[in-house]
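A lone chain, given as structure tokens: the form predicted on its own.
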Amino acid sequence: MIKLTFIEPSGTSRQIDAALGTSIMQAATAAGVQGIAAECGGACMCATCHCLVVEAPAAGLPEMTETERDVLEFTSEEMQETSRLTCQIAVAEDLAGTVFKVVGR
């Protein structure tokens, strides 16, 4: 299990355990993180798992795909430099300690 931290819309900081190989969105919803609706179930279509990366490991996150970028460009919440869809990032050991801020909701 990898430790990830989420800052919920209320400002509450929650550290969760995430299983390797699952998406960050799946780990967050399983842990009950507030504000991640995951309406499309991880199909990269709805942006209801939009988070900002507050703190990332030195190795960084995997590159954003064009599909992810396209979805983020047309969300109701303005895309920022650190915006990511958590459904598009697989939990990996090198992501331990990453901090995400849930956008909207």
Given for the second form:
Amino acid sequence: MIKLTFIEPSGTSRQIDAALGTSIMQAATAAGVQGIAAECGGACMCATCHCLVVEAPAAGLPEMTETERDVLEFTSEEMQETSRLTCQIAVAEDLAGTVFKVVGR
Amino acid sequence: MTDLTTCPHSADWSEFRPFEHDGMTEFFARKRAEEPVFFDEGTGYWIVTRRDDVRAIFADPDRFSASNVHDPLTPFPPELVEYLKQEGFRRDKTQANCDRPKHTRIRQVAQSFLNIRQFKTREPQIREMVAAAVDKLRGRGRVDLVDDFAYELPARVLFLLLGVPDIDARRIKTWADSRFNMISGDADFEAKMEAGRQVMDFWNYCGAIIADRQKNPGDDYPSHLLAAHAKDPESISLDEIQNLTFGVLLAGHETTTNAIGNTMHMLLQDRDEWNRLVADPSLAPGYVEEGLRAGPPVVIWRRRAVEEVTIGGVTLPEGAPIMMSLASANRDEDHFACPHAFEGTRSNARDHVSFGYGIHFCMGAPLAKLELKLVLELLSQAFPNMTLVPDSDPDWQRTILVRGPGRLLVDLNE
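Given the form predicted on its own above, what does the protein look like in the form predicted together with its partner chain?
The next block holds the full complex; its first chain is the one shown before.
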């Protein structure tokens, strides 16, 4: 388990325990983080797990694939430099302490 | 607002009648309350009806294998098996019926083309196609929205992605219908053999497209797959490319035809909702989602338990074949308030499972939604006074897996 923080659309900050090996999206939805619809369930199709990385871990996040970039560029919420689809990032030890801002409603 | 109690054709099913449409909604509403997971003797499948259970199965691909997704419900006649073998039909599990890790490898390649970027880039062309199909209806008075509109349009859109701009859409629909009849219809021997011949014809057609793209690459799906193969032959084989091209037909337009038919049927049954859309076509995306929820084009999807599993409190043995009723999950009263009402402004309509959930989520979903949105926008603006012809039989398709009206007679009232 590692600790991650999510700033929900309402502005509420939530710290959650995330199990190693799951995706960030799965950890967030399991903990009931608001605003992450995860409509497609992690298939990199719907962009409803879109978050901004507010505080990145020291080692950085894993690189995004071209498909993740394509989906983000064409989502209704404009892609920003810190945008990520949380279904595409696996929870790992070195991500502890990362802070995400949820883009959804 | 349409309600169960006003359904004119409700039929009381004492047990699951997988080929029938009228009575399905009422049957599943009762089952969700009384016996949400049950074994159906007729099909030999376990039927799962609640949304939470359906999503749990979709979300657990290692314990619920997708390998039976395209299995025929009744065995192919030996003559058909022999015929397909002789003709060189090399259909293999590549996508919807493929498990990890092979699924992950193939999906990565396929999804790097079949994604929202490609679909959005083609939006102007798709809009033109929808507008042309709408224009063809003008001045005709009474039309069949399925045969005269929804039947060909999705095929045209899809073949744009295959790099085939000018197609005989009727021929392609015959291919697609044959494939579905072979898998999930209750066709007789001769119909199955004819379906087999049509399927073989399409398999060869896909082979010819691929052979052509090897010589003349373009900006299309087969060319993209071939480029990935050239770069790394381990990422995707030529046979897999032919399977993926073939699979687009099965996945891509029978379903969209049905989605158009189902959504228009529900919209026109409910004058208030139709008038709301006519007055404000920007509401179309909401109607698209609600149409997909209340009238999913795929009503049943299958899985097989890899080990003994407990779902909805019921223990299923290892190897148990499972049918998830997507139609039932989308009307689960634990998630959707007044689930039988058709409401374009429903806030959580997007929570339907009509495209699946998880690693197998439909890659064409953004395309289908784009196409449906354009159809609703353009049809409602072109024919605001359109009405269903009273008492016309929708002639619901007799297949277990997919569902849509075979006929949708309307008066355009221009």
